[in-house]
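Just one chain follows, in the form predicted on its own, and it is written as structure tokens.
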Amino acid sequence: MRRVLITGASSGIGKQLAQDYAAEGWEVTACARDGVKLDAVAATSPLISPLLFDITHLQETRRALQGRQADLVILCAGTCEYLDDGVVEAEKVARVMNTNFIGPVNCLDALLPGLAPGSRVALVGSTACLLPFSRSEAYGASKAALAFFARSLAVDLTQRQISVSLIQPGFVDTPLTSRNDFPMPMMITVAQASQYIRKKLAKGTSEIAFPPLFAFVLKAASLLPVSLQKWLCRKMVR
């Protein structure tokens, strides 16, 4: 039986995956620091193994998650909080990267050594970090972190023929994305993203970036002088 090992299982995109990876036969680790939901998530299938842990302190995500073998990770956990008017706070800033970059980090130092030659892991960004959105700065500075790592460790990881891919969702209709107070193009539901997400897998797509005409344009965008990007970016601020 083919295993996956899912952060973030407790809801939005991780929960979904959970549920559709078990509703195909795979047995599925679903992590997450919220024991109320995460117990509902594993109570809709017997393939659903719950495991309880903070991915931000890293003692006790390897504890939890050293010797645990899969045959796909997929790293979810994220959040996201905004800085307004320019205004740096650093608490901000520390707990999304510690959850968003750090955590995934946490969750690799206990993970690989165990994972097996023809494994997957894959990591979930954004593509947020394409542009400097305003008010993005921690958040798009996570996802951009998280891209750099995905990309560099795959390169490294090919020697053990172990695959990485890296996720970059638009926007997805999530508890997350439902607390921003700004209109959300081409925004998807997350059993679409849990289809895409899992079609792109198993065929071994490295970069899996949807939907696909978001991408694109702001791929485009990105492509930009930098001076134009910004430019770009004020006009969309309010």
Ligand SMILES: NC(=O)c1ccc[n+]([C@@H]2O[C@H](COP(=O)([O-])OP(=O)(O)OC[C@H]3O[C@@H](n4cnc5c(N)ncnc54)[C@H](OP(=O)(O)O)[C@@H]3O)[C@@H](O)[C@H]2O)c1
The other form holds:
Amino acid sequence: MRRVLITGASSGIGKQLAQDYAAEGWEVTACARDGVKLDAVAATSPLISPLLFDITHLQETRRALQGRQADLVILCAGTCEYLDDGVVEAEKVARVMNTNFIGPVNCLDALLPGLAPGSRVALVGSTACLLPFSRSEAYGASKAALAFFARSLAVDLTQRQISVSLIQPGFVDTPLTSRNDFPMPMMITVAQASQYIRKKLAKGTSEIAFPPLFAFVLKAASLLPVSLQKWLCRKMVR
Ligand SMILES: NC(=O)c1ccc[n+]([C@@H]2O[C@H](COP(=O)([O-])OP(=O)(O)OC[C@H]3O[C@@H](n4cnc5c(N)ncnc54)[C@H](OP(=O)(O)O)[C@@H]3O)[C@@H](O)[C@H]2O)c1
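The form predicted on its own done, now the form predicted in complex with the named molecule:
Below is the entire complex, every chain and molecule, led by the chain shown above.
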């Protein structure tokens, strides 16, 4: 039986992925910190096992993950906090970087030594790092760091025959985005996001950005001169 380990499986995209992979017959290890929410996810299928740990704590993550086998690892846990008016609060930036960048690194530290040739690791970044969006200093930087890390790691893991995919969603309707107070164009449901991700991972795609039109527009804009990118992003500020 194929095995998938998913972080961030108590909510949003990760939860949907856990339930959909179980429905496809995969054995799912569903990871997060909230035991009540995770138990509710596990209750939906006998194929889902909950695993509680905080990805920002290295020792806790090693205890939880070391020696675990999986054909597919999806590092989906993440958070978002915005800066206001260019005020740089170091604690806020550290929280976002710890969860979105150091957290996946902690998981990889624990898991990679045990992964067999043929397995795949998928890191969930964001299309938000493609342009210098207002208030996104911390979130965008964390996802830009993750994107670079994923691509560089893909080069180095080729020799072990472990594949790396970078997943960059646009807006998906989840508890994370329900806190946003700005327009979110082309927003999709978690079911649609899960379908994109599972289809592309099954094909072995290494760069997965969706929804396609939204990702195309942002990628095209990211090729513009930086001064023009900043002009565009200033225009978007209300
Ligand atoms: N929604 C979007 O529009 C969107 C767009 C682009 C990228 N993304 C990315 O997609 C991923 C999932 O986002 P979502 O929208 O589904 O968010 P969500 O509904 O808020 O879910 C976030 C998940 O991350 C887990 N998590 C957060 N901090 C953690 C920690 N320190 N240790 C372990 N688990 C932790 C949470 O579980 P516990 O609280 O139970 O620990 C939860 O399961 C994130 O990486 C996000 O940046 C989302």
